[in-house]
Every structure is written in C-alpha cells, then in structure tokens.
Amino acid sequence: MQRPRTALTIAGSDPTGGAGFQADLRTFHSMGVYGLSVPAVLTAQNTEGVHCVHELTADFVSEQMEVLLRDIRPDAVKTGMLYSSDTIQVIASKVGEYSLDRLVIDPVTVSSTGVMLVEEKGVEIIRDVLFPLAKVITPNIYEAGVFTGMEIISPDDMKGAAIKLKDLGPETVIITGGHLKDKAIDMLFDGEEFVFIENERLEGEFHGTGCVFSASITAGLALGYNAKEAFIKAKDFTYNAMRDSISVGIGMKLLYF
C-alpha cells in the first residue's frame, strides 16, 4: 500500500470539535490526508465562545514536535492558535531544523467573541519570525488589519493589505473576507496576481471557518496542489461545509463534512 499523504496541525484544542486541531484533523481526513497533531494550548469553550485558555509550556510543545518529527515528516504543516510567544519561537526553530517548507500560518489573534488568543508580544513574533517561513498565510480581514495597521472594509483594502503582508516574507497571502459588510470574498496574492473568489453570503454565525479553511489549504498542499489550486479547492470545501452546517449547541453553527 502506498504511503498516505500526511499533514500536521499545531494548534489549540476546542472541546466542541468545531475549531482548533480537532477541526483540522476532521478536515484532513475528509480530504484524504492522514492527520497529525501537536496541541499548543488548551481552551474551555463551547458554541457560545471561549471562556478560558490554559497555556502548555513551550518545552512540552518542543518535545512533542521533536519526537514526532524524528519519526514522521509531514507533507504539509499548519499552525493555528499558539498563544505563547515562547511557543511561537519553538515552532519556528523546529520548522527550520526539519526544513518544513509547506507551512500554512493561520495567524489566530482574537476569537469571534473578542477573547485574545495570543500574547501581546506574540503578534510581533508571528509577524517577524513565522511569516518569513510560510508558504501561505491565511488571516481574516481583522487579523490582516492587526498585522498591517489598516482598516479593511473593501476588496481594494484587501489588495493593499496583501501587498504589505507579502513584504513580510510569506510566499503567498490569502485574506478571507467573510466579515466584509456586503460580500463574502476571499483573495489570494502571490506577488504577481490577485485572485478573488466570491460566494453567496450564508445566513447565521459559524464556528471554526478559519480553521477549516486553512486546514483544507494545508491538505491541498500535502496532496501536491500549488497554492492557487489549494485556495480554490479550500474555498469550495469550506463553503460546502458552511452550507451543510449543524446546530448542536445554543450558540454558533458548526461546519459539517
């Protein structure tokens, strides 16, 4: 039997399974990729929001990665919620040590309910240390605003922010615009062209869309797609999962696939 393609997620835990590394693993499996995981932070949350965060030590995250990577080399890697600046530094070090070149950074900074999901100095370290290592970064418009200092309210603003983000070192910038006022538009910029994809805006609030989207891009890269191909497939995958979403709690809907 041929070895399956593998993808590693380094992210937070979400007990609902709608976001975090649990959602990443579900996404990898649905796309035919074997999922590996390194928890970086634990949370107490439900469909209404994040209630508290419990940081794992950077040394333990390092040990998890070291033991895993000595044995299995993933075809692609993504990061999600990391929280600790020390953990971010450890991850960057391991990515360099093991030459992990298909790296997707989902720069999680704040929850949809306003809870900070990264230390204040962690934003700077993600920008300065992780972005230059990334094949793809996938901020939403709020996160792109945090890293560029821009207010992003239109597709033209997305283009301006993408240019600034590209200058920080990633190979490809993808900004998700599901929170734009009038349209649901995602955009890719690789330094040469802008690619916009617009979908119908779906009614309701959805939990974990950024995690599922970045995980599906990671799975696409693991399967051998280039960034643009992975972007297009991830957009379809995430939209379909939102369309088929389910309400299992009293808060936001969970993507279903």
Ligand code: PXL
Contents of the next structure:
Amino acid sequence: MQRPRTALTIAGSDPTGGAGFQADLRTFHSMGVYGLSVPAVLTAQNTEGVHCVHELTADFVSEQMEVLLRDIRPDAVKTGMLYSSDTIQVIASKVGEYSLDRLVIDPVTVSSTGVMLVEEKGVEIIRDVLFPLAKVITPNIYEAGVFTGMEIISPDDMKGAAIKLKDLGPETVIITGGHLKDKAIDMLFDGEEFVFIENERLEGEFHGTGCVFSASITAGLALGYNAKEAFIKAKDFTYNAMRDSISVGIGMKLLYF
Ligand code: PXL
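Show the same protein again, this time as the form predicted in complex with this ligand rather than the form predicted alone.
After this comes the whole thing, all chains and molecules, with the earlier chain placed first.
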C-alpha cells in the first residue's frame, strides 16, 4: 500500500471533540489523511462553553514539534487555538526550521460563547509572525475584524478585509461568513480573484465549524489540491457535517461526519 498523506494539527484540546485538535484529527481521518497532533493548550469545556484554559509551556510545545518533525514530515500543517504568545513564537520558529510550506493558520481568537482563546498580545504575534508563513489563513468575519480593525457585515466588507489581510503576507485569504446576517457566504482571495461560495443558512448553534473547515482545507492541501480546490471541497465537507450535526450535550450542536 502507498504511504498515506499526513497532516499535522497544532491546536488546543477540546474534550467534547467538537472543536480543537480532536475535531481536526477526525476531519483528517474522514478525508483519508493520516492525522498527527501537537496539543498547544488544554481547555476544560462542554457543549455549553469553555470553563477555563490551561497553558502548556512553550518549551514543551517546541519539544513535541521537534521530536515529531525529526521523524515525520507532514504533507500539510494547521494551527488552531494556541493561546500564548511564547507558544506562537516557538511554532513559527519550528515552521521555519523545518520549511513547512503547506501551512493553514486558523487565527482562533474567541470562542462562540465569547471566551478569549488567545492572550492579548498573541493577536499581534499571530498577525506579524504566523500570517507571513501561511499558505492559507481562515479567519471568520469577527477574527478578520480583529486583525484589520474593520467591521465586517457584508460581502463587500469581506473583500476589503481580505485585501488588507493579504498584505500581511499569506498566500491566500479565506474569510468565513457563517455569521453574516442573512446569508452564509465564504470567500477566497488569492491576490487575483475573489471566489464566493454561498450556502443556505442552517439553523442552530454549532460548535467547531471553524476547526472542521480549516482542518478540511489542510487535508485538501495534504492530498495535493490547490487552495481554491481545497476551499471548494472544505466548504462542502463542513456544510454536510453541519447538516448531519448531533446534540449530544445540553448546549451547542456538534458537527458529525
Ligand atoms: O472553535 C474555536 C476553538 C478552537 N479550539 C479549541 C476551542 C475552540 C472553541 O471553543 O475550544 C480548543
């Protein structure tokens, strides 16, 4: 049998498995990609929300990456919730040291229930240190707002924000607009064209859509698709997983696939 493609997630732990590296691993597996994971931070949470965050040391995150990457070269890599500035810095160093080029940055800043998932100065460091290394960044409209200082409420605002975000160094910007008022529209900008994909809005509160979406883009890149092809596949994968979502707890629905 041929060696399967591999993808690495460097992200937070979510015990519900709805988000975090657990959701990333399920996504990789479901798309036929072998998943590797480096936990960057732990959380105590359930389907009602995040209770608290427990940091790992940046040194230990660095050690996990070093030992893994010395042995296995992943075909693509994503980052999710990283929380600490020091951790973000060491991840950027390892990405450089090992020339990891199919890198997806999901710039996780705040949970759907409003809990901060990055420390304050981490926002700047993600922007200045990680974005320039990225093949794809996948902010939602709130995150795109945090990184550009813009308020994003329409597809035209998404275009304006994407142009600003592209100037920060990533090859491709994908803004997810699942939180727009009337429509669910996602948009890709690669410096040349804007690609919009619109879906009907699904009713309900979903947990982990951003993680599953960025993980499915990462799996697509690992499989050899370009960013636009990976975007189209990821949108489909995430939409189907939302349509099939389950209520296993008393709070938000979890994507099922
Ligand atoms: O959906 C963003 C996210 C990412 N990673 C972890 C999370 C959350 C949201 O709660 O807990 C670990």
